[in-house]
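Below sits a lone chain in structure tokens, taken as the form predicted on its own.
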Amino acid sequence: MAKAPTPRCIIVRHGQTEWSKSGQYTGLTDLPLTEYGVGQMKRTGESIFRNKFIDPNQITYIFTSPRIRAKKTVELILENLTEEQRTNIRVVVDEDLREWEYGDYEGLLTEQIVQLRKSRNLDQNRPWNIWRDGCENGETTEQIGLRLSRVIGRIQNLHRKHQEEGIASDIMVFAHGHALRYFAGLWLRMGEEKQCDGQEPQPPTYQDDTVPFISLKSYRHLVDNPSFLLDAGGIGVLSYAHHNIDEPALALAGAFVCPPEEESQHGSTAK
């Protein structure tokens, strides 16, 4: 019997806002989705789904941020399953995928940032990198980086448990710029290793019996810019290598993959 292909954990940012469209730092702001931004979703998940990008009868569970503009963004590539294909799918609302909290920076220009921070006679010997130097009166990279770390946590240890039951298992990430930029370099173990308490945050972030929390003995951080683009409404796939949930990896063929002939070095596939 063929084993089940390699978990993926397919990362998708939000459809067009008015502040992603000019560019403005959206955090906590819950901006809605402009017209745009709803069509180009809709589109989206008709696409993945007709062209079998990504099978729904292999997603078993999807995590979104808590932000209007993540949920609806769900909503919206959903609607092209069927109703037993949704039911098939938890969908886990986890306050860690939250934007970076840009603190005094909310709602502002990059060149916007750079000046007020020079205004306070910030950055004279460096210029500000948000990866390394964090938010005034918002979020450290430590802050960040330890609350991107929890969730990678939960979704390896449900793709290590999918596999060896011989689950076919993608798991589908809805969140925002910043943040799943930062998400998937931590998969790719970029930045440094801190020790952390592993204590659960009170109240917890997520509310599903069906995902273990997962203490972490340490996390990680970035100290500088992973050098990711993606746009919003864009997809990524990160996955492993070699079948091994202990090697994440970066999948560059994203969500499309030409249907092999023999079995591959990344995972098996019946002939």
Ligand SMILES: O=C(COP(=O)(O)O)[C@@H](O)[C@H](O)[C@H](O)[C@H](O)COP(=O)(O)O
Second form
Amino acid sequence: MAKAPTPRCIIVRHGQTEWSKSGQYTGLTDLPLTEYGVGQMKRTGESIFRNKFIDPNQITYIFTSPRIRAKKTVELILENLTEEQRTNIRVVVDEDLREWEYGDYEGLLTEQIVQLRKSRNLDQNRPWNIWRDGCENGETTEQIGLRLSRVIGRIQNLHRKHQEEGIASDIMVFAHGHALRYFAGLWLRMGEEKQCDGQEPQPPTYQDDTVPFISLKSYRHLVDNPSFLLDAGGIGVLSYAHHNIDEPALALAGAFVCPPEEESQHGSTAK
Ligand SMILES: O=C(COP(=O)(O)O)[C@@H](O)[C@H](O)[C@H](O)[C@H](O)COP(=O)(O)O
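Having seen the form predicted on its own, the form predicted together with this ligand:
Every chain and every other molecule in the complex is listed next, the one we just looked at coming first.
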């Protein structure tokens, strides 16, 4: 039996909105895509499937933020697939994929946030760094780290199961600028590990019986900028080294698909 390709997690930031264009921080605000953003994501969908960067038959799940801009982006990308292909993909709306809750900084530009904090006598010894300092009246880095660690736990658990069953599995994740850069940092095990002891048990943030709820013993959070770029409409590819779910890695070749037989150069620990 031919070996299934190494599972991948394909991250997609939604298409352009008025605030992604202006650079205003967009957390819980539920903005639509601009007209350009709609066309942008239609073209992206056509291109990734026509050029086989992503084989629609290998997409097992789509996880999306509940915001309109992310869900519309999913819809536009899926427009390029046949009805049968679409019905084989489970779309899971997951509250844990929402953008960083920016609190007092919602709708502001970075320079306005810096000025606001200065007026509150903050950052006297070092500049504001959201990845370490979080947002006033919004989320701390530990809070967003915990919820994104939960999503990663769910996806890696599904990938492990699919790999054991010999099923090709690309899981796509549609979300936001900060959340997805953070997500990629945690995928690569950046930042610090914290035990979950004493955390209140969380109710599931999604509704899908086929996605097991994982109870984490520990989670990770960032303490600095992971130094990734992800513009609106951007796509990145995360995967695993040596076909091993315990070795999460960044696929620097991006969406260029490598035939499974060529992956042998990275060694094989696949079951
Ligand atoms: O609001 C953001 C992303 O939300 P969304 O448009 O829903 O993806 C932020 O990421 C802002 O776009 C922010 O201006 C930007 O991330 C600035 O970050 P940095 O380049 O690290 O200064």
